[in-house]
Every structure is written in C-alpha cells, then in structure tokens.
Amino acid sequence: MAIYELKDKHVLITGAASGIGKELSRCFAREGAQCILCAHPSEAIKLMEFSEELRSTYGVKTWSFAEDLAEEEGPDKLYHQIKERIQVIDVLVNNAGLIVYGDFHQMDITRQIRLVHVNIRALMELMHLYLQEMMARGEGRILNISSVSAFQPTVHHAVYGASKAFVQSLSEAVNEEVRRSGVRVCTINPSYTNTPLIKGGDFPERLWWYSISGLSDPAVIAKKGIEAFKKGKSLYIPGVKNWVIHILLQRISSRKLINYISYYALKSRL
C-alpha cells in the first residue's frame, strides 16, 4: 500500500492541548498538514498558544476550537463551528479521552457517565459526521486513539477499558465496511503513557503494571503512530512486548487468568 501523504491535508485533532494529542499535532504539522486543534474550554489559552507555536515553527495553517465534548451538543457544535471555516477535513483524529480510577461501585457515576460521553459518544458522533463526507468524496482517513486496554478488562478503571473496547470494535468493523471506498479507519493502541490523563486526580502515581510495561513517552508514541498511520496500518500497537502481552498471551490464556492478573497488576503500587 502506498504511503499516505499528509502535506497540505486538513487534519482535525481532538484533545490536542496535551499528551498524545499534542504530540500527534506536532507530528502532523511537521509533515506539512494544516492542523485544526480542539480541546476543552479550560485549555483554550494553552491551545491557542500551541496553535501559534505550530504555525510559526512549521509554516502551516492552524485553527483552534474550544469545545466540551462531554456536553450533549458538544460534538455537533464543534462540527458546525469547523464547517464555517474549513470545508473539508481530510483526516479526523479522535484523541480526546477521560479516565476514572477506582472500583466501579465506589466511584461517582456522574464522572463515569461523562467518561462514556467523551470516550464513546463524542468519538462515535464525530466519526459518523466526517465519515459521511469522506465516503461521498471517496477519500479520507479516521485515526482513533485506542489503547491496549481495549483487549482485556482493566480492573480498577473498568469503564475506561470498556470504552476502549468499544472504540476498537467500532473502528475495526467500520474499516471493514468501507475498505473498498478509499477511506480507512485506523487505531493506535499504546500502553500506559506519561500524559495528564494519568497524572493527578485519583489515578495512582504508579501501578504494579509499570514494572512490566514501563510508562511510554507520548512523543515517541506519536512519532511511531504517525509512521504506522501513513503506511495504512489499521491497528498499531507500539512495541513488540506490548503486542506479545496484549495480543498473543490473550489468545493462549484463560479469561479467568487474565482477569486475575489484571486485578493485581492494575492496583496502586505504593
């Protein structure tokens, strides 16, 4: 498959103010893509400053939009705000996400529902809106930032893992539906990454799992992920070790054993 050229493509990235989304935005700009950046309103100033940094550093056009994707009308409002200024989005990067750490029955249900709104509903709605346009043109790419958490239950942050399982299943199914259209749906599936998502709040400073998997650098994940995306990989797990743990071992181990390991490996390490 030919390398997908990003120069002059219009790329929309959600959750672009920090973490993997910010590093992906930097990679896209380095490739010459015109970047449409989106983040939560609380990050509006930071997003505008980053937008200007990309513009001055790489000589690309940038736009910034602040929208709360957890709100009922958030995804639709974002879509129409962008439509007023940019007619065609060539690449949609669904990166925005939330995490809630703690046993399901003990955690505030409102926070967990908000997670579902961002990780699932907003992603699905934006994907649906832009996929229709891409299909009509016969060209386009959707990149959903999933996780290795999509491949097994994540005990102690159960809703997060479940949301990534949804994203993974949806992405793979839709990619198969559109495979003859000129449109592709891809996922990047990193392990735990050193981003604000798992810093502060109720997420522990360290998990037992980090002693096995380590904690990835978002810049490295973005750089490797962009290369896989350009090559047309529909699913990319950074690192051979992660592929062995989350794909190979899943196939040869019992569900009971996987759940048992998850319970202890994802506990806080004091």
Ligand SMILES: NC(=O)c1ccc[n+]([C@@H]2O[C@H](COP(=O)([O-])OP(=O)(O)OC[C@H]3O[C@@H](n4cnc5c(N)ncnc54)[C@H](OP(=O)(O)O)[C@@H]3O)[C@@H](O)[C@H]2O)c1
The other form holds:
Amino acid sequence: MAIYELKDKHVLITGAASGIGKELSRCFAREGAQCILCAHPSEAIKLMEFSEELRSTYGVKTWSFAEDLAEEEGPDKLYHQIKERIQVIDVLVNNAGLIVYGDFHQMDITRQIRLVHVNIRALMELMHLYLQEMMARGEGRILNISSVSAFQPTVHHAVYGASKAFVQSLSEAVNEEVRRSGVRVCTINPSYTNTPLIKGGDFPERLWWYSISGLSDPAVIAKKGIEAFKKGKSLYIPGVKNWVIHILLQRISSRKLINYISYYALKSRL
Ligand SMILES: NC(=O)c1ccc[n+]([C@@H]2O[C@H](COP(=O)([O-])OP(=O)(O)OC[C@H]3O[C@@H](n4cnc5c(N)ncnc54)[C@H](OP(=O)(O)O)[C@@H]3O)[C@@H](O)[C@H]2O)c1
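Having seen the form predicted on its own, could you now give me the structure of the form predicted together with the named molecule?
Everything in the complex follows now, all chains and molecules, and the chain you saw is the first one.
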C-alpha cells in the first residue's frame, strides 16, 4: 500500500494537550500537517501555548479548540466550531480518553459514566460526523487511539477495558465497511504508557504487571504509531512483546486463566 503523505493535510487531534495526543500532534506537525488541536476547557491556555510552539517550531498552521467531550453536546459543538474555520478535515485522531481505577461496584458510577461518554460516545459521534464527509469525498483517515486493553478484560479497571474493546470492534467493523473507498479507519494500541492518564491520578504507582510490560514513552509510541499509520496499518500494537502477549497468548490461552492472572497482575501493590 502507498504511503499516506501527511504534508499539508488537516489533522484534528482530541486530547492534544498532554500525553500521547501531544506527542502525536508533534509528529504530525513534523510531517508538515496542519494541526487542529482540541482539549478540555481546563487545558485551553496550555493548548494555545502548545499550538504556538508547533507553529514556530515546524512552520505549520495550527488552531486550538476547547470543548468538554463528556458533555452530551460536546462533540457536536466541537464539530460546528471547527467547521466555521476549517472546511475539510483529512485525518481525525480520536485520542481523548479517561481511566477509572478500582473495582466496578466500589467506584462512583458518575465517574464511570463520564469515562463512557468520553471514550465511547464522543469518539463514536466525531467518527460518524467526519466519516460521512470523508465518504462523500472518497478520501480521509480516522485514527482511533485504542489500547492493548481492547483484547482482554481489564480486571480492577473494568469499564476502561470494556470501552477500548468497543473502540476496537467499532473501528475494525467500520474499516471493513469503508475500505473499498479511499477512506480507512485505523487504531494504535499502546500498552501502559507514561502519561498523566496513569500517573498522578488514582491509577496505582505499582502493578505486578509493570514488571512484564514496563512503561512506554509517549514520544516513542507516537513516532512508531505514525509510521504504522502512514503505511496504512489498520491495527498497530507498538512492540513485538506486546503483540505476543495481547494477541498470540490470548489465542492459545483460556479466557478463564487470563482473567485469573489479571486479577493479581493488575491489582494495586501499595
Ligand atoms: N497511558 C496509557 O497507558 C495508555 C495506554 C493505551 C492507550 N491509551 C490511550 O491513549 C489516549 C491518550 O491518553 P494518554 O495516556 O495520553 O493520557 P492523557 O495525557 O491523560 O491524555 C488524555 C487526554 O484526553 C483529554 N480528555 C479527557 N477527558 C476529556 C473531556 N471530557 N473532554 C475533552 N478532553 C478530555 C485529557 O484532557 P484533561 O487532562 O484536561 O482531562 C487529556 O488531554 C487515551 O485514549 C488512552 O486511553 C493510554
């Protein structure tokens, strides 16, 4: 498959103010893409500073938009705000995401529903809005930031893994529906990565699983992820070890055994 060139493409990235989204934005700007950066309103100033940094470092055009994607009207408002200033989005990167750590029954249901709104509903709505335009043009890319958590239940953060399983299933099914056109839906599936999502919040500092998986660098994930995306890979798991653990071992092990191991491997070691 031909390399998907990013120069002068209009790339919209949600959750661009930190972590993987920030590093992806940097990579897109380095490739010469025009970046439409989106973040939660609480990060609006940080986002504007980052937008200016990309513009001065890479000489690309940038725009910044702040919207709360957990709000029911959030995705639609974001879409219309952007539409007023930029007509065509070539690449939508659905990166914004939340995690809630703790056993399902003990965790505040409002926080878990908020996670569903951001990780599932907002992603699905933005994907639907932009996909219609892409299909009408016969050109475009959706890049959903999924996770290796999409491939097996994530004990002690059950709703997070369930949300990523949804993202994965939706992305693969829709990609099959559209891939005979010039449109593609791709995912990047990182393992645990050193970002504010799992650092500084209530996610445990120590998990037994980290001794096997380690913690990835978001800049490395973004760089490798964009290379795979340009090559047209519809699903990309950074790191051979992660592929072996999350794809190969899943196929040859019993689900019951994997869930049993996960209970201990993903339990906080305070
Ligand atoms: N870190 C990992 O281990 C890991 C592994 C696999 C996949 N991922 C996925 O990678 C993506 C990026 O996560 P990250 O690790 O880079 O964490 P991060 O730095 O916390 O980035 C998540 C971004 O989403 C934004 N966001 C959250 N709620 C939002 C809302 N209601 N409205 C608008 N924006 C909102 C956050 O903004 P605020 O900071 O203002 O909330 C933040 O900028 C997520 O989809 C995550 O599930 C992460």
